[in-house]
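First, one chain by itself: the form predicted on its own, in structure tokens.
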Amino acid sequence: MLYVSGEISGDSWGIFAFLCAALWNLPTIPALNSTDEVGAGQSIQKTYDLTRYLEHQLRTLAGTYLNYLGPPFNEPDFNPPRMTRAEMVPSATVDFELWRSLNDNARLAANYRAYTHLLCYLRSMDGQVAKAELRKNLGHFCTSLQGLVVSIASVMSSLGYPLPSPLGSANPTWAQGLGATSPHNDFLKKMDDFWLLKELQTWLWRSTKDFNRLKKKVPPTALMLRLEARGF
């Protein structure tokens, strides 16, 4: 017997009706959404990027502004104290140990908190320099570390991470500027500037090996699922 094209036999039939009850009496399969992950890969990513640009930025605006200051700041083995100012930013000279065993919302966190004050003060220090060339630079790195800041919020958020309250005031008193000041607070002052550079130079260090970390928990260019189960 021959078949005609669009006939179909008895048989066929047969066949066809097993094959739709057995695709209508499969459970639910759980949605694949990969939308997060993959988001969260890219903000680490960027933000390591630009944790590593900054460090690269920091290195050549921290050399004209010690030169600004000029000597002892300039001078190598200058090391003076950590200033009161310096004390509102929280440091990243802890222990080692003791950072690694931080959660990662932790780590996040205070990254978070320490370059919103530290962007505070260089805002700071951007109006008091005299120098038109150097407040440019200051301005530029102002805005790129803006740039970090709203980087790592994105971070917590695709993460699922709430973003941290703040330490303090937005606009904290240490960071409105002196106004006149006497000769020995102004050496007060370049040392708590001093301070911040070499803190702020910490935290991008301390960031890249943490964006570093986070980033190979959750690469970018990998297909990362989630399963969404639905109805069950």
Second form
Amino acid sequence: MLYVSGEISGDSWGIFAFLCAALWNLPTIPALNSTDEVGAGQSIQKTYDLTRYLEHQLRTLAGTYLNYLGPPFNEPDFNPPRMTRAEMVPSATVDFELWRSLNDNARLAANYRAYTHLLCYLRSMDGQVAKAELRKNLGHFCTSLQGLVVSIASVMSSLGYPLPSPLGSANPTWAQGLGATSPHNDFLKKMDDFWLLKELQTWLWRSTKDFNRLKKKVPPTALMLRLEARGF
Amino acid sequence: MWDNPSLRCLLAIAFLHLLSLIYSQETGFPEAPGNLKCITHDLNRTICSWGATSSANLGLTYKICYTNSEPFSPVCIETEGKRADIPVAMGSTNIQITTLNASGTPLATETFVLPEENVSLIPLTPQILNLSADFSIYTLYLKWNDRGSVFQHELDASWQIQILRKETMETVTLINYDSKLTGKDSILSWNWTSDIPLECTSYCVKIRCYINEPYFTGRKEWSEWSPIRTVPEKDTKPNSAMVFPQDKVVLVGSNVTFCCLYNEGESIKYMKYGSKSYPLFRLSKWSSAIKVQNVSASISSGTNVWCSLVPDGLEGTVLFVGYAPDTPQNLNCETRTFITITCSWNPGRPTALYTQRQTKYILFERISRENVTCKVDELNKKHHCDFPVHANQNIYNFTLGASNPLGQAESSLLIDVNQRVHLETPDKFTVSANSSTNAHLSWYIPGNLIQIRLLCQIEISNSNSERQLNVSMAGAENSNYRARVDALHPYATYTFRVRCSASEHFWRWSKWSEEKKITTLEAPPARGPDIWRERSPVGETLTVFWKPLLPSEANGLILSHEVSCYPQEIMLKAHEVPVPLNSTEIKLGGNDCLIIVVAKNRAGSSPPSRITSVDLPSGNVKTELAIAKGNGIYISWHSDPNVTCGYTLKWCISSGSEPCTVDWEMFPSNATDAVIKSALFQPGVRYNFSLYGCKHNGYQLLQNIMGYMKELPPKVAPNFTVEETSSDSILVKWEDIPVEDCQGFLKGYILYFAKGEKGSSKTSFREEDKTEKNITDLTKKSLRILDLQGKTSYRLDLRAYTVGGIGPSKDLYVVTKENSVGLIIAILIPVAVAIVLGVVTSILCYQKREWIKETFYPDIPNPENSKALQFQKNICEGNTALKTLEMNPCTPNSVEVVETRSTVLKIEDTEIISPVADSELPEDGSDPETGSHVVVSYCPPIIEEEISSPPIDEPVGSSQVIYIDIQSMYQPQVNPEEEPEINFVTTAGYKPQMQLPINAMKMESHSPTEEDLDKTAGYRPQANTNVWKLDSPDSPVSIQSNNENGSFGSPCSINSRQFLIPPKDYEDSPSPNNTGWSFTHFFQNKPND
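Could you switch over to the form predicted in complex with the partner chain, since the one displayed so far is the form predicted on its own?
In what comes next, the whole complex appears, and the chain from above leads the way.
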């Protein structure tokens, strides 16, 4: 329900971006085995755009959300140690060189897994927010993030990569695990929320770079030329 | 047993006996028992213990024989230890202790008497049965057995409970607790709430007892402390640092203590509540706390409390601070559909608690004993709850309960559902108009409304009216409702809307339905138009005018007007004149006819309006003036008995170059006046009205009227010219102002005139100069202004005025002509008089030449013989009222007289220095002290006699004569009574004879006394040298400067060369003379003429 309300009342750009991504990806998802580079190129571009948009959107959301959590979470120099509980949230703090050494498939799969986790967590966060406006913004962001997950899946399928093992929001095991380990303490919940936002930010930053790199690897212009050569 | 008083008494006696004997004689054996001590735990048995002198007691046994009282035989027991248990007896107990060796041989025997006072009552050490803790509410629960069964009867017991911190064994609290022992074992319980979370530190508890037996005379002591029991720790003991209390909800204003537990190797850096750091206090080795007083409402996610640990750690908790729910206010339950009852309320003060801590509401109905949990969206502030309507239940007794972690509140309401009907907004509202006066309305209301009647209100509004119509109808289930509205106006646009309520028990109107707008159908015009006609001057044509009908009369869109002419019941011709024309021309052809005008719209024609074309001849028609009244023009006329079908007042309003618009108004025959108002009337514009009387055979012009809606001042000034100018008059002529510029009825002209030249003070006249002439005779077109000065410029200003005010002015400058005759006469007359006087004087002088010679020029000039002076003296004699000329302190610089006779007059040089010369006169020459009278100064003549002997002193410095009169600066103020004297003096003809320096001419002046008046009134002979003392200290040379009559100069005879007034007279004058005269005086007055 909340997604619906967010979709209805969110800002037009978010809806537009999500719809674009979703509409674009819907026909491509069934064709998982397709290696059509035309679709891949455009998917990468759309995913890149969506990542950029989400980066921008998160900046606003994080500010509002951290203020909602109150001090010390909204203090600029607040940098608490990452606790074991927070490790449930997939970390983006992989060594840069190590990350670069991975192939596209591995990186895309890591992206896919991370956002699936993060999305699931974000949704659990949404129900506990006491501010209506913030809840609306969160719902809106979840919708956009859902679009990103679908987009990444689309890119992977269009490049011919298999989707990683289903650990997404649909996986009840993971969701239960998250629920079981979710802290009883409100302060720890806040801390987790803080880490979630931080991880999201890092992941989006990393994804932007990844998709930019991938975009350069599979340039849409080249694809267009190839399309023309095929007589379209 | 202790209840029996006789037994108690016996026991007491036994104790007393024991007491007397307790100090038994010691045998001196080392094995002899001694130092007997006895206590009781239960007031039933006494435990006695003793000591022995010898420490080596191997193999020794003791035989104790005790007797409570004499009649009883002693009871003996043997024991190996130094302790025996004997029953408690009344009074005192005799105790004999015999020490036996191993073989049973008595070694020593000791006898004691034990009184009750020497027995101590020490209760048994209590045992804690159970110690538990509720960490959420920081409370410890303690349970123990009171062992009441030990005692045979009821007793008061006191308990002391001590709570200590486990680590430091520091006492946290020590509490006394009283109970009653009932003779059987009871489990006592007690709880204690800590002000800091129990997790913060470990606690341990111990307890002891005290029995208060009032009849026991021995010592009563506290029992031993029970063994310490430690508060069990929480099941989920954290293995990492933590902050307590966790996620607690407290009331605003509470004091809350937070503690931070940390592990070995860690230390606490700071601890904050919100963003504020608080001072830490240490609870234990691994626990520190802060205390926050009077907490305020937390933010929506709760206030964070956290501690920062060294080296690297952060732990926290969230505190939710809020309020208990307020009593639900304005609880209101009503039904809209008879399917559910909706209750709504105002939650009152916000609790500042959200999500799972927000207020939960439960609606409970007592009669049906049903309750409903209300889903309240705290964020959206919507507070309502739906309760199902039960069949056959009309009364509902609701209780709304509100609860949150901090408390609960409730509010109740009893309703009859039939009296609380608030219907849904009428839906599907339609309006249809199928006639010019009716409309049909239809709407839908959801709900099962069979059991009630509806009252619906239909609002009908158009541009200028609004009305409500109430209709009552039977309710139905989810049905459409219909209504018909009558009495609508044809061809009118109406807006409809409807709302409904229950008819029998009105509770509340529903919301208004949406608005619907319709226009009714057209109907024939309600009446014929107002008509008028005007015959052309020749009479050949007739112009018929009509006024457009009002929309309320037109009943539709007027398409055309049909104009017909009926000469003698036969229609001459019918014109169809389309809208918007409002007049038409009919050729009469010499015949009069009856004009009929009919307005037509799509629905039909109006009733006809009739008017005859006949104009009756009118006699001498007068023109009268109307009066402006309010925003209209008041017109009155004389009633004419021949007028039978009313009066018509016609006027024409022209706008610019277009032909004027004919307008008219009709009045009944009995009317004699009217105020004509029109939106087209403008102030300052003249309107001409014609009053027609309607007679049985035609219309007759009765009167012409002119009027203004509002009179204004004339727009322009009258155009005027100067026709004729003379030396003392001006003839002015002016022209009429055009009617359109008058802006009102002209009342007259105002002519202002005053001296003035072109270019100076053009803006306005000076009030004191201007002369005003009001010309009210409007027929007069010229005016002669008289009594003007010749050769003078005059400014003329002519203005017209009306009731509305004075119009603008127009200026003219005119110069009057010079009066030449007067000037000639003014020159000629003085010349003629002078000539005549000269001739007469010459004749007289000629005739009296001998006398003149004898008098003025004798052969030997002897002042004593001077007849002239005698003559003067005689003249002055007898005229004591005359005032003499004052001697001014003007003294010749040097006078030398050579006298040939015995009376030699010697005048030495005298230098007169006036102190006034040193003092400055005011710049304007005013002297306030001399303003009250006139002092005429004179200068004594210089004696220019032939000097026969050489001069003794220096010669006279100068022969020039200067006349100085300080009064020349003032206008002389002459008393009218003294005027003749001045005239007299004037005729005396003095002549200045001496020069006098200005700065040396301040002299004291004295008025003559009464007796000296005769001397001062006239000329004095100068031969009186005995009193002539110019060089005396009393001479006018005196430097007294405060003389207010000080004057300059001295009067000199014109004809005489002799001194006229001896200075002595001045010196003796006690008061100043107010009369004076001088030559200069004459000249000074001259310019003033």
